[in-house]
Each structure stands twice: as C-alpha cells, then as structure tokens.
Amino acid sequence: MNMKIKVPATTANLGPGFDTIGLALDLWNETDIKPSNDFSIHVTGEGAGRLARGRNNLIVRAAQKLADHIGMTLPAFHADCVNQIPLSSGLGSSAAAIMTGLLAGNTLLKSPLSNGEILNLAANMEGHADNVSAALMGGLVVSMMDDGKVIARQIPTEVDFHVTVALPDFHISTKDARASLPRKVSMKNAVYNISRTVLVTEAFRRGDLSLLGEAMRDKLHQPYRLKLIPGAQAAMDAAKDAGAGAVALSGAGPSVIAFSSKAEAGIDESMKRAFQKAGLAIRIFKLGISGQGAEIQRL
C-alpha cells in the first residue's frame, strides 16, 4: 500500500502551559511510503545526511512500536521524506517523525488502532503529549496524561496571528533543557502559571493578542532555559519592542516564537540582531497557524 503522510510543525508550552499546550504551525514534513524488501529512508531538506536511513530512523522505530504493541509483523517499507521542520529546533521535529511512523504503521496494518490509541503511543515515545497532540489534531490543543492515557482537546480559535520564529544556530537537547529545571516549585509560582495558562487558551479562542501578551509569561521553565541559550532573552525583548504582541520560547528552545497582528518586518530583524550580537547565526521562519493536523493520503 502506497501513501503520503503530512505532519505539521508544532510549538509547545506557549509560555506558562508547560507540557500541556501545543499549537500546530503551517510548516510540514511530507513522507511517501511504499512497500519494500527492507526498511529504508531517503531524506530531502531538513536532516538530509544526518538522519538514520534504516531501522534506526525514528519513523521506522515508531511504526515498529505500534506493530509490537498489537503483536503484528510490520511489513518493510521505503520512506521518501521531504522535511521542512528543522531538527532540534523546538518546532516538534521528533513529534512529526513519531506521528509519521505511527500513522504509517497503523495504515500498513489495516488501521487496528484509533487516533486516541495512536496518541497514547506517541506520548509514550515522546515523553509528553503537547507536541504530538497538536501534530495529530491541528490547531491549539490542550492535553494531559493520566496513567499513560492522553486526554486531549482542540480548542476552537478565531485567530489570524502572524507567527515569526527565530532559530539560532545553537544546539540544546530536550534532555539538557529539562535537566536545568528545578525539582520543586513554590506554590506562588504554580498559581502564577496555572492562571496564565487558562488565559493563554482564552486569548487564542478570542483572538485577543493583548491578552496573549499578558498571559504568555512563565516562572516554571523559561527563566532556567533562557540562561542556556545565548541571546534568547534579548531576542524576546527585542521582538516585543518591535511590535510583537506576545513572545515565548518555542518548546524547550532554542527557537523564540513571536505573535503579531500583522507581518511586522521589524520583528524578525530585531530578533536576528539580538542573536547575532550573542555570536549566533539565525534562521527566520514566517508562518501561520495550521488548523489541520496530520493527513494520510492513500495512493
């Protein structure tokens, strides 16, 4: 069975919503799957020459995990990947690969699992549900995990925000970013984040950029992660000064994401200058929000 699978980039946390909020962005990985004598991967675009080309590729490992989960034999396949999501960027590249593999495996095995069951497997592989939920469902998604089960809901939104992502040439692994976080937080900081998380979802629901700017603040993870990324705090400040309504780290970083009511030319230039002042090259992505999640087209 031949198929094409498209999965969007995602940004997670959105300030205070640590491990609970994800947002799909209009930047896609597209993968053509076809039967083969052995597992093989060909990558064009982001990750070309860096990603594994056989069974160790995350797409194959995810598909194999699904097959093992249901006790079936996974048929070998070849995957042609056209990747637009940069690796280790805070834009959900691993979530996109996991979702691609799980959807491919499920389709090849005649769809034994529901989307909810696929989401549980994806969150188990990723370690949290925010990116994978948004990658599968699209739009703004709030999720929680309870004893290995994901409960996720897409929040209806009426927004036309412009999204500017500044990606510095700086590597920070999710593992290292998590290791920087404190093991205990104060009740005051917990309440600070809970209240703002609720208002972040309301700001997206109403398309209220002013409210989003007030609510998209955090005391649980960003203060610690920003210290690891040269120029990141300066880039966030510069984006606000240039007209961004709200800014945050994208996921664990190193990307900084800015939301505005229009495509402000000064936002990307200001973030670029801040990172360059810290000695880092930078890539800019000007994106929209995707209301559509992962898609499968049988060919």
Contents of the next structure:
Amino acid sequence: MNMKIKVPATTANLGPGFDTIGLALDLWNETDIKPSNDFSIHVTGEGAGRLARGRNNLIVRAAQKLADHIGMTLPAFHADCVNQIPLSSGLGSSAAAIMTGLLAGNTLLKSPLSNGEILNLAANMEGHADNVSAALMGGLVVSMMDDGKVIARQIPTEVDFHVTVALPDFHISTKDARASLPRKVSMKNAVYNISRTVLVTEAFRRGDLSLLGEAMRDKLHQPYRLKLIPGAQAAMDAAKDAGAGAVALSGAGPSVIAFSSKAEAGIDESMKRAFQKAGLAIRIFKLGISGQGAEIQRL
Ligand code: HSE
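Having seen the form predicted alone, can you show the form predicted in complex with L-homoserine?
Complete assembly follows, chain above in first position.
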C-alpha cells in the first residue's frame, strides 16, 4: 500500500508549560511510503545527507516499535522524505519522524492501533508527550502522562498570531538541555508556572496577545537553558522590544519563538542582531499556526 504522510512542526512548552503544552506550526515533513524489498530512506530538504538511510532511521525504528508492540512482522518499505523541519532545532523534528514511522507502520499493518495507542508509543519513544501530541492532533494541545499513558486534548483557539522563529547555528541536544535542569523545584516556582500555564492556554483560546505576553514566562527550565545558548536571552528581549507580544524558547531550544499580532518586520532583524552579537548566524522562519495535525493519504 502506498501512502503519503504529512506531519507538522511543533513548538513545545510555550514558556511555562514544560512537557505539557504543544502547538502545531505550518511547516511540514512529507513522506511517501511504498512497500519495498528492504528498508531504505531518501531525504530531500532538511536533514538530507545527515539522516540514517536504513533501519537506523527514526522513521523505521518507530514503525518497528509499533510492530514489536503488537507482535507482528513489519513489511519493508522505502520512504521518500521531503523535510521542512530543521533537525535539532526545538521544532519537533524527532516527534515528526516518530509520528511518521508509527503512522506508516500502523497503516502497513492494517491499522491495529487507535490514535490514542499510537500517541502512547510516541510519547514513550520521545520521553515527553507535548511535541508528539500536537504533531498528531494539530493546534494547541495540552497533554499529561500517567504510567506510560497519554491523555491529550486540543484546546480550541481563536488565534491568528504570527510566529517568528529564530534558529541559531548552535547545537544543543534535547538530552543535554534536559540534563541541565534541576532535579527539584521550589513550591514557589511550581506555583509560578502552574498559574501561567493555564493562562497561556486561555490567551490562545481568546486570541489575547497581551495576556500571552504576561503569562509566557517560566521559572522551571528557561533560566537554565538560556545560559547554554549564546544570545538567546538577548534575542528574546530584542524581539519584545521590536513589537513581539510574547516570546519563549521553542522546546528545549536552541530556537527562540516570538508571537505577534502582525508580521512585524523588525522582530526577525532584532533577533538576528542579538544572535549575531553572540557570534551566531541564524535562520528565520515566519510561520502560521496549524490547526491540522498529522495526515495520511493513501495513494
Ligand atoms: N518539553 C520538552 C523539553 C520539549 O522541554 O525538553 C523538547 O522539544
């Protein structure tokens, strides 16, 4: 069975909602899957020449994980990937690959698993549920994990915020960025984040950029991570000075994400200058929010 799978980029945390909130963005990885004698991957766009071309590729590993989970044999396939999501950027490229592989495996095996079961496998592979939930469901998604099971809900939103992402030429793995976080947090900081997380979702629900600006602040992860990414704090401050209503580190970084009511021309330039001052070149992505999540088209 031939199919095309489309999965959107995602930004996680949105400031205070660490490992809890994800938002799908209008930037997509598209993968054509067709049965083949052996597992092979061809990549065009982001990750071309860098991603594994055989069984070690994350798409194949995810499909294999699903087959193992249900005790079935995975039929070999060729995947032709056209990738727009930059690797190791904080824009959910691994979540997209995992979701692509799980959806491909499930479809090739005649859909034994529900979307909820696919989400459980995805979150267990990724270690947190925020990116994979938004990648599957689209829009703004709040998720929790309980004993390996994910409960996730899309929050209906009223937004047409413009999104500017600045991706510096700086490598930090999610694993290292997570290792920099403290094992324990204070009650005061927990309350700081819980209250703001709820208000971030309310700001999206109402399209209230000024509330988003108040609420998109964090004391649990950004202070530690920003120290590791040269220019990132300055870029966040500069984006706000240039008219962004709210800013955050995108996922574990290194990208910085800014929300504005219109595509303010100065936001990208100001972030660029801040990162350049710290010696880093950047790429800018001007994006919209995607209400649509992952899609499978049978070809
Ligand atoms: N919630 C995860 C983290 C997202 O902040 O580590 C990683 O993209």
